[in-house]
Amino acid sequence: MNYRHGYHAGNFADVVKHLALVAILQHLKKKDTAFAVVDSHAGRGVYDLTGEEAAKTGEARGGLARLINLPDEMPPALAAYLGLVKEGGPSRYPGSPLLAAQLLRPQDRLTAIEKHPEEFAALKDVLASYANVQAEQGDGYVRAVKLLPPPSRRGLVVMDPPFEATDEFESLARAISGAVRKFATGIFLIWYPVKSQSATDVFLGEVLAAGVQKALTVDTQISAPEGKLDRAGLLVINPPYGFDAEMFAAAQIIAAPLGADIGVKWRAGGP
């Protein structure tokens, strides 16, 4: 299976992921404090959900489709959420850094990082007219880890690699080792698709012996067809105050209309 943003743009796990990615940034303007964000493999940005890729799996229409008639109250994170969806139209999704991006304050700041030549160009223009953001073209794991941690101390970073290798949770693991030795104090948010049980929980036991001392799970899945991605998960390291407890009421919104399981567990970390 190919995780490549576009091919699952606006699907169940995406909007799981970016509800979480905007709670969390929400959080970290609560103070005046500037902060930086890292996104490590950022994508390109925005996606067309009515192009080739999103197309092809069609999964946006079990995903996003079903959550843009939410009645009006919901948890803050889930009405921002959707309120910046909404502003790029019925067939724009924004990616994880267009997200960031328009949540930031002016003292705050953004690295956005790509591999991909043609994903780097199209995530370039798209974060051109933000001043305090920066696109850069290189490694993730190597460029996330250099440059933590920000001189401000507070921060966020992203890391949602597409898992096209097949050792991509040992690169993960020992990337969010490196990250977190370098900036203990930072909120991390990863995602990572669930294909084996045993292979995310040695994964998952081998970042939480890595000295993470604070961390829960979102853990989302759905009936699919065979061969489609039906489970996903995100870990949170730091996770800011009150951060388990939005993510448990919007999952209480979302998760009927999603046909969703959305357990949040909080994991014990260790020296």
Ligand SMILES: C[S@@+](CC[C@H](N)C(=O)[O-])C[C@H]1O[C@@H](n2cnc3c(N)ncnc32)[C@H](O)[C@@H]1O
The other form holds:
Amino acid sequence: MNYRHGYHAGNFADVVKHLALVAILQHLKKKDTAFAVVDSHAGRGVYDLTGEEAAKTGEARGGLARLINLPDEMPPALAAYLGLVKEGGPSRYPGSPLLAAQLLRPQDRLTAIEKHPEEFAALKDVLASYANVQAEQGDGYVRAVKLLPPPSRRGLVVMDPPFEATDEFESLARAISGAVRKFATGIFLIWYPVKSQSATDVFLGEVLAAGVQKALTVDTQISAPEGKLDRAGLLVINPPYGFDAEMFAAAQIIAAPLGADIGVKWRAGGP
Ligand SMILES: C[S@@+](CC[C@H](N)C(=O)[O-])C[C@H]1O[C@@H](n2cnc3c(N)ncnc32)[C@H](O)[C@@H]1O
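Switch from the form predicted on its own to the form predicted in complex with the ligand and print that structure.
Once more the chain from above appears, this time first in line as the rest of the complex follows.
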């Protein structure tokens, strides 16, 4: 467990993932009914963009830093995402559990799971002041599936593993299948790197065949130096109505400054 998200916080892949997270939560908030968020690989909650890890890679310079001076007119999810990021100040980047915690209403719940002891300790501190938010130390794949379906029967499961292990796609696909079986109507936001098209296709094929009826992918590609991540995907299962249009509209605005190609594509599910 050497992975530290601090090296990558605020990069192009984080920006698109967190934009999607905010867009989904905003859609969930359109109804008064409570929802639950389960974040299986939560990280430390907040990242110091002036810290040693961020400085070493400089990845936020190719991501968030390029979105600071966008025009005032922008789609609601993009405006909300950038608003939350700016609220924390220029050197503090919020991770997925903090963004979710900030968007919850009194009736909603968040469980954020993190395995690494130091990252978990930081996460616990960051989330301590939020009501209805639980930080848990453990294996996110196991805990997330156990927590489903949430009592509210509405909600979002975020799975964002580190892809350190060579069999991460297999573990992720297994966990998604188990989670979808228990919470078929849930929304799932899943992040993956695209290093090999064939490995990605196998992963998506396996997941989509496992009883998923409605899904889309968001594929983001940038040019990056040799050996650096240049392409990442999001699989969104059961995206809320209007999510595709919202992501497409945001992509029109952020693609040029990020120097990225962003594709939003519906995927056929299977039995
Ligand atoms: C990509 S980072 C998460 C970033 C976070 N989701 C965000 O967007 O701000 C992956 C995290 O998963 C943690 N991790 C690794 N294996 C895990 C496991 N089996 N269960 C839970 N967390 C794990 C790592 O320590 C790391 O903090």
